[in-house]
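Shown here is one chain on its own, the form predicted on its own, set out as structure tokens.
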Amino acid sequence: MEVIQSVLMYTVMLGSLYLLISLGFSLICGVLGIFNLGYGITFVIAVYGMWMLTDAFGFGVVPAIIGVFILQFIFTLGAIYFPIVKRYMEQEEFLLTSLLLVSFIVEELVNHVYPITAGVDIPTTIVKGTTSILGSTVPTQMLFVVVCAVVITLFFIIFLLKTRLGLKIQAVSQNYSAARLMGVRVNRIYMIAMLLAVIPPTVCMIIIAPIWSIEPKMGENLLQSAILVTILGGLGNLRGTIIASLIVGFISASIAFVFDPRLVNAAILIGVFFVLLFKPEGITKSEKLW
């Protein structure tokens, strides 16, 4: 009964934290149709440029987060957005490797500032200690974890189905050309989509960073976890990509606890697999974005 209780309570924390590390590249890919390679280099920024500002500038916590934020939408704009996905959308081999490139310049810059061995102290603890639930013994901090993941993803609910910007978002999604002809400006759509895109895993990394393992390339990591979510629950499928990310959470701690740890992340790429094998089109409908 422990090792349920156990499970249960990970699966909750591990799906929210899978959650909010794919939502924004599941929206990219149900929006603008591609694979966005550089997506990796968002939790790079959110960490490294949080820690500049509050170290080496001396803000406080609310100016450095405001900072990250706008640091993240100028460096989305400028380096991703205007120069190679706008340019190049139509040539699909030059984008994804462009945005690979750009994610491997920005490590290379990142670690020579900031090498591995050095000591990262992000100071966006917002409770010490921790907290028994369930007979479980977790970092308080990850409690927030999930509850932004909800007040994100209810959000993001919110906007696509209830307003007009959200509902021309699901236009694009559906048809390009249709909602160009119905008057929609898709190059609007997709640079708002584009920046939608950078929030959650912003807010993640801000959260999680104190408790967390982190150095200049873990952008790969994240980004390879945002793949898997985002495939198996359905390309661009927001309600897939929630879905998904509870099934990952659970393999993730059942393996953990029943098993051994080190298979986690081996555990997870055998079970999205063997779902593709039988639904290769995911969990859900990838040609909608709810």
Contents of the next structure:
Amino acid sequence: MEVIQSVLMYTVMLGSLYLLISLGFSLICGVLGIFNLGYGITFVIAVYGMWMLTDAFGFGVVPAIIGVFILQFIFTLGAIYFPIVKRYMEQEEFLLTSLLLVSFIVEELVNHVYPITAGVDIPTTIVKGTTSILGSTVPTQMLFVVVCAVVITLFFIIFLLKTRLGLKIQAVSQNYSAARLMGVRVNRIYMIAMLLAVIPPTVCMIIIAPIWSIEPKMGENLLQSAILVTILGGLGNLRGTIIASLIVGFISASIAFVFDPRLVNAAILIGVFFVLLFKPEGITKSEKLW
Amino acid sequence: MKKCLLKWMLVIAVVLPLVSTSSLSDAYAASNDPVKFGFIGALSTPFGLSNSTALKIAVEEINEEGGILGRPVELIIEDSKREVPLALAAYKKLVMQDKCLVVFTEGTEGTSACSQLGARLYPQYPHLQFAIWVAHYPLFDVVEKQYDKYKFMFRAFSNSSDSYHPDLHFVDFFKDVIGTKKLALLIEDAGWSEVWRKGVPGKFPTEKENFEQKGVDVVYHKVTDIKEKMFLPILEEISKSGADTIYWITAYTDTITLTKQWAQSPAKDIDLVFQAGACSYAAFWQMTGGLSLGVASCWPEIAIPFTEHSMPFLKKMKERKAGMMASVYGCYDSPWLLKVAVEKVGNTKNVDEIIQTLETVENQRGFYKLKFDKRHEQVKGFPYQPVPIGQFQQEGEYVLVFPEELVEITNPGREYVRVKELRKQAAGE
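Switching conditions: you have the form predicted on its own, so give me the form predicted together with the partner chain.
Following is the full complex, with the preceding chain placed first.
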């Protein structure tokens, strides 16, 4: 019974974490129809940007959080959207290579300016200590990961289903040409989708920094997780991404508690493989954003 | 006949000065040609950065003090990017093309592969290999077993299997210094940790057996993935195991994440000792946002004043933003030992003789006394190679807590404090 409770608890926690990691990637997949291979750098900019603002410019925590969102938006537009996405949207091979290249360049620069020995850490602990729930004792900060994942997902759902702009984004994701013929300014929608996509990873890093390491190459692993969850859920389908996150969370938790934590990564890959074997399009249909 | 003799004399008169001039110019060139050192490492990693920087400083200082046999030393650095094929290509270039006297190699897999290549090249290109972190057990006593083939290889920093060496008194640290009764033993799953996990029949016990044979009860034992990021389930199980100390044998494991999660888990009052990794850096305190209070680690980045050269060297490392880690001791000190050996031999051509000399000489430059045993492994136990252990105490002070002789010269009177006590002190209780 104790093990079941622990598995349940960790399924929710880890599922929320995977959701925050992959939500932005999934949105770009759904709206722009591309694999944003530069997505991993968003995580790096979130933490190192915040560190730069607090350490080098003396910002307080709250102004630094606001500042890092502005920084992310400027980077997304100035280094990703206008010079790469807008220009190479029709030439996928250039697009993917350029996105990957930009992410490597930023990663190398960050590694040069702030190597691991620089001791980068951002003070975003909301509540210190641990909390016991369902027989498990977990860092209280992890509970905020759950809260943030729920709030951001709800925001995305409401925004996409209930607002005019959200409906336009959905329209572009379903049929780009038809949306354009109906008067939707597709390039503007792409830009908005890319800006929205940086919100979940930025929030994710701010919340998990107190329980996660900060290193220049952290984006690579997180990108892999995002790709895995998005493929499992059905490319670009947010509903699928939510379900896939919980499935990956469940596999992680059950393998860690029932078998061997060392087998978690292998089990996730095998799990995804079997799902794709029977449902190659992923858990949900990938033609729709929701 | 006379004509013939005159002709020969003329020839000799013309040729002899040419020959002697040529010999002299060869000798002159040889006396001024640099002695070349090569280094192969993953330069974008903290390991590569620290090792190459330590080596650069050693070479600069050797040159400032007149070089080797009056000849300058030139260091050629190659980036292996932690890829074996690149390491092998670089090794070939350094030995065959650049004619390096010694090549420093870093990383388990790259170093092992370079040793195999070096053994093939040695008959035609006599050279030395100074290996840093040769971890694979098959290379542990390979010099002793196949001397003629591998005599060119020396370990500028120890093989991890040598951590079992009784002169290091490592288990005594847990038993006598911490007071461990029940241990949670975790070992990362990597090539270098194979001996610790599996032991060597008839030679080494597993690390679990090693502790148990010396009277420490291992109540929790797991092999962990080096890519692991979510340690909370393991920490939760450890907290229920009754362990009073966690010994996590790490090198590549993300000790930053692990420490952050440990400090916010039910296992937070159980003492935590790491083998190596980012935890060795003094900046680990900042990296973990101060959550590493009480964490202990081998080879801490603590300025230990072994000799008059220790502190100036550490200052230079800091200025160049290079972290201090275990292998740095070997990277800085071994070129000085080589200088002693070469100058004793009197030339750099007779590599066989240099090898034989390296087997007998000892030297102390920046840190402990460096001397190789018959396995070409560093002699263990202070004043030779110790295993220093440090602990993060109040305000992030990295305090040396083991072995006693080094504690006396570094921070006399300081001792290991159990993590629960440190937390009480921090809370002002």
